[in-house]
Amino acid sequence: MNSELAHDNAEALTRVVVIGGGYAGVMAANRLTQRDDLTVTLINPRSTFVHRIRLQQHLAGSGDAVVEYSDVLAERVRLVVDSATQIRSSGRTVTMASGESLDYDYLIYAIGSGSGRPDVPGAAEFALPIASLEEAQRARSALEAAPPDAPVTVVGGGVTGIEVASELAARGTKVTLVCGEVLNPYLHPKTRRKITKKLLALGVTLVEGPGARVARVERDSVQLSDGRALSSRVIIWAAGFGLPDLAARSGLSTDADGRLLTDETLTSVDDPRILAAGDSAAPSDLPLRMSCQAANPLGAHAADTVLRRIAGEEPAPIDIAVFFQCISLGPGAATVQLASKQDAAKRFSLGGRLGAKVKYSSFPGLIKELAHEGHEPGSYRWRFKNPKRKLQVRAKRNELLTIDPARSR
């Protein structure tokens, strides 16, 4: 008899599975836990959580970039340790590499992003990239075994690139930093040009300009596009991010990038039973900067879509801005860009002690976070809100529309 109710009971809980164990998905997963009548697994391809915006400390040796699962995750969330190949809606299931499926009522899809493929010649055979925990380990090793003076060339003039760049030279590696056209175009020119000081300031070589675009790689050197080649001992591909394409594979519709594509509440445009968070997210096409500044907020929004989908609640739309953007200049020092609540580059930027305190206060600020909610389920409030989000979803619909008169969403 006991073993009938326990049967029965299983069989009413709601069944909420997560794909992605980066912070978005550790957030979703602990803010479901608020509710005794269901179950939450986490799909993660490693048994370790990788505290991604410390990974150039990872490759430099200065930090380390890996935290228990005990230590973020809610302990009424079964973590899986595997990685998903396929999504069958109309099963309701999830495929494993393993060769399991797992059943679920409801999906968060937080697979995150990865490294962009390069279409560079010889990128893909002879640099390494650093999006994550292994890549950045195969990297740390190719540093390694060079000489000391041996040269290093980075490739992306973007926020990873930087803060690579400026970890190598602060330990004494010599690097030169190809930025492309401008470094990190997303920077007001003010706080661009103080970021070039420090960068010159730790010795590092600055390429950019119209002939630095990266033509080809090659085993021990950069060529680029104005007929420069830049000797290489070791080549690190910081240039852009990749999606996984794990959505596309399933036959759901994404973006042009491969993010999953969704409704203003997170969920996915193709079925009311999936939802999206993080960097994996594009909600009306017009996706949040992939940040970890948005990735948790974005997490605790789709677990609030399914809990109030459950509680038979009509789901809120997000309210989510990426108002600055945090840049590590080797260690203790960072310069913080702010942003419009649209976010749009300001004049101002924060540098010097401050800065410093802003990014670095970020590195347990963001394990904090997901530890509380783990710990207090429904805790979790952001405070930074756009308030023309709505003017710029009607926009995009009227811009679609203008497209494809027939497309009505």
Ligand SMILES: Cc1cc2nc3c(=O)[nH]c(=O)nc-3n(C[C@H](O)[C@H](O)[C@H](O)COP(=O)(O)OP(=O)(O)OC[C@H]3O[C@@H](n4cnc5c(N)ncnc54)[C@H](O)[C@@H]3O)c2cc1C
Given for the second form:
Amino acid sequence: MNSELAHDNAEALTRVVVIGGGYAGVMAANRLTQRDDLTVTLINPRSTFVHRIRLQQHLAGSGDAVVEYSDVLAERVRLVVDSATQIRSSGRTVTMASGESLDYDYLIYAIGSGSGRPDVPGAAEFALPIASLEEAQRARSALEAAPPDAPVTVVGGGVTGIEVASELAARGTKVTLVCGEVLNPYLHPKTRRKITKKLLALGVTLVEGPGARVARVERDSVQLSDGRALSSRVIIWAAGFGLPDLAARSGLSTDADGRLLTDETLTSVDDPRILAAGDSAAPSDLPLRMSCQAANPLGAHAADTVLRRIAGEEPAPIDIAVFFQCISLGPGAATVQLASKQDAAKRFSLGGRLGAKVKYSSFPGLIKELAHEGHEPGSYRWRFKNPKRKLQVRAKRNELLTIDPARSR
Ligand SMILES: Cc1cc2nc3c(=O)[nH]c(=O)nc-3n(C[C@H](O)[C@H](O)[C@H](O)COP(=O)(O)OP(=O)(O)OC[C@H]3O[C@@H](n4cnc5c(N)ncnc54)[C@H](O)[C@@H]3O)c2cc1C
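I've shown you the form predicted alone. Could you give me the structure of the form predicted together with the named molecule?
First the chain shown before, then all remaining chains and molecules of the complex.
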């Protein structure tokens, strides 16, 4: 359908608004263009796509995390550069920071995650988060302003902390990684040993154990709970992600962390016209691991649910699994922790050339998946499925029934 005709028929078209132009939102928007009789509008605060899984490279100056939307988004999707500030489900409108608002027939909530709000004294003031492009740019400027031999402390021993520490150490920065009790508790001990060895070989000083919790952050030091003080010129905060509060602010049900609570078709438990995907979705209060591995299929599934509803068909439950965790360990190196269908780390991991190939091919691979869906909507298929998710949901329901009967739906 050409755009003039589309405009004349605007009254008859179903309006789908997607909030958030990350992996999940772009995948959903592209997939929706399978139908000619709907308009797809994507709201995002920037005019460029952020390839978040490359932000550690962006920070270290070893790679770029910015991609043009023209490279990933279907031509038919209208991009509105703005931030959603309120969803009014009763009137089916989204209000934006500019004061403009958009009406919708279906809404997909895909606003992702951001940096967690640390409750450690001094952290908000002196530590630099890196969960968004702007934050990574600020941290990069601080690193560039510091002398080459200045001590840098990275707080957080999870994947992001490990990736940041190794990327910086590989370029010669003197890095201390504060892990808390143990380096990335998710990992299998065998994989943890391998990663520890690699970090030490890169020259990263690892601080872990019962006293390695950050108690206070000052302008030039990180104070640990056991009294140690780590002299630091730049302090990077990579201790977990936080969730934006748009859903809660809009009166929609969320899980305890702020993700929009949905059923297994990714439909909000409050409103059949609202769906969620990616980091900001909590299907059955059992969210998948925050990852782009989950975001792409969740985005596609949310679009499928909308398309099925429009077609008068029953939407399907999700069957998505997250089967591994890829961790980059400086340029050209990586470990891939394999996981079970329930996302528990297995004994096996991939390292060496194979691990690096899997990790580094995912950078262009994810962009290709989005672009391909933009050109051939409906073509994307996810390989990793979890037919046992039903059992997990049932178990969770029983657990909730035991804890609080009012929460069972
Ligand atoms: C340094 C780093 C490294 C990572 N490495 C990996 C990795 O190796 N593997 C992996 O699987 N995951 C990794 N992740 C996590 C991964 O990036 C996220 O899980 C993924 O981006 C989630 O995708 P999403 O589409 O849900 O959200 P996002 O990619 O966060 O996209 C959400 C979009 O919504 C926009 N938005 C937010 N609020 C609003 C609003 N109010 N209105 C409109 N738009 C809004 C945001 O600006 C953003 O563009 C990493 C993250 C970081 C920070």
